[in-house]
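Heads up, the chain below is alone and in the form predicted on its own; it's given as structure tokens.
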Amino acid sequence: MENTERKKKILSCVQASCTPTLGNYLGAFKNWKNMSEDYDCCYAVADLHAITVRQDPKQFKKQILEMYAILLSIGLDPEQSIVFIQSHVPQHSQLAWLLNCYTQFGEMSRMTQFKDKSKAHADNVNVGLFTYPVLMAADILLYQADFVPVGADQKQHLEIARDIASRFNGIYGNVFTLPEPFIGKEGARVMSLQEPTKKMSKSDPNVKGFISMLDKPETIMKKMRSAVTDSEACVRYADGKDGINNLMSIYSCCTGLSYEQIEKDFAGKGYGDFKTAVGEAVVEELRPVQEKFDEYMKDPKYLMECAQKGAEIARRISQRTLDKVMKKIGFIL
């Protein structure tokens, strides 16, 4: 008998500022194809969330193209999932005008991400990035998400979302789904490079600290060399040693070896011989993502096809959800 229960829905977006880095891959993008396949899935190209900071517009388009292309070089296929471009479904917007209505000023001011990139971005402190987690909330609440994979530094967003929901829902009847984090196969949360206590980032001053996913293998090669290991010249994993463990945790997740594994491996071994094993694994697990996103934007035709047929299902799909919010409010229809 055909089983007729309803996937439940995930919805993940990524924004479009610039490349994805090794860590976003390993800890995030990786396990993206595998979720379509027990889950209905959203994914997103969040455009409208990078204008917080100035962006030099060619650029920008390139970048949102760009970003499109990785999204279905990790293997996201438009036709099992709705893969779009954020700003092309309007919906997002103007739900996050109305949920503006039913967000407290006090509730933004204590996110924390606005206190950080208010810091970072002292000449541009605009309303947007006050804003920021509503229009996130409009994203996940327009699709019915279920579940949202979120990463520790998304967490208050999804929070906040939530509250926001059962906000409405608590005026209106059950108008949103509350969406729960998505807690799936864990990927590896990747370090930096350069300072392994702190997660590898795109926006790290000392491109050493980073791989981006287009990265060229002889780039990959020479940021792993330079990687900050010890003294101890023994790979093994264990407290005090967070360069080595980076490196293990990321060579662990290209091969599949376990940390045991990779210990036998290289007993004996010096790090140089280690990060040199690490930046080729590295190099083979980014190359068909990288000769399938070289593809890709040899035919910026197809993709827009692509991007065109996703933002069209996910319009509609917005457009219930939309529908049904400005009734309960009391606008006419």
The other form holds:
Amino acid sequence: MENTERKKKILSCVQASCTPTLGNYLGAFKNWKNMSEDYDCCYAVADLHAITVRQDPKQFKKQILEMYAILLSIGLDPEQSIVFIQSHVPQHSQLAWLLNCYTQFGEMSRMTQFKDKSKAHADNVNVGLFTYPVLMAADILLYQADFVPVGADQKQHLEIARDIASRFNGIYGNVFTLPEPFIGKEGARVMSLQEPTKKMSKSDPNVKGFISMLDKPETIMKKMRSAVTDSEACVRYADGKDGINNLMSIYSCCTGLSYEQIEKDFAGKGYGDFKTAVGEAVVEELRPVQEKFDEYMKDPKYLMECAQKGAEIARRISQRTLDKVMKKIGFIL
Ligand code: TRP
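Having displayed the form predicted on its own, please output the structure of the form predicted in complex with tryptophan (TRP).
Let us now look at the entire complex, which starts with that chain.
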């Protein structure tokens, strides 16, 4: 049967901060690639969001391009999906301003990320940090996205995007699609290798806690070997074995093996053997991504061409929504 229904739309963005971790890869990027087969996908490097904390201009420029290269390296096909850099599409900032005027001070004040970040950067609690979720709402609503794959830390921001959209629709009629969180098949929640009750994070001051997507094989093996485990010396998934559970989840994600199978394969073996196996599986998982990344970074001209093409399409699509919104509000177009 020919499928003439329009595919559902997915949008997601990644901040242009430092190199993403294995957690970002297994928890998000790997799914982004899979989703691009079944949905119309828009993926962007959120560079506008990144300046809510101070960035060094030279370093920032490098990070934006690197993050774009990573998106292509994980296998996103710029012919199939729209892969772009947020600041190349001015419609994001434009819609964000309009939506600011349909967002209440009170509801922004309740955002837990704002509260956390303003504590962490007490010397620079800028208004951008405060209104960051509105820009994120603009990212999503411009493309009329049906689904947004987000981690737990972004759920509240997605809810606010829905609230803003339905408020606007309530006043002016159906303008925005209400976005829903995309719950994929069990996305890996990768924990810190040193404190396995905490999420793996690139801002962990202990670099042994996380594996960067671009870490060299030796580094990955070393970090794996120093991963925190327990004293039971038995590879099995169980309550209270946070370290081993985490390694099992990583191993399962990289190899496709079930927990039962892993337990069988490592019965009678020590944690040393298991850590080596997990390390090797991670190295193999990241190898093709890293190889592509190195290739792309040798050709910044190609990367920029891709980014420009993506932005052109994104500008066209997002302008349609922006025009509609402006007309509804009463602007003269
Ligand atoms: N705020 C998100 C994060 O820090 C990144 C982001 C920006 C985003 N715009 C978005 C995610 C739109 C989903 C949809 O991870």
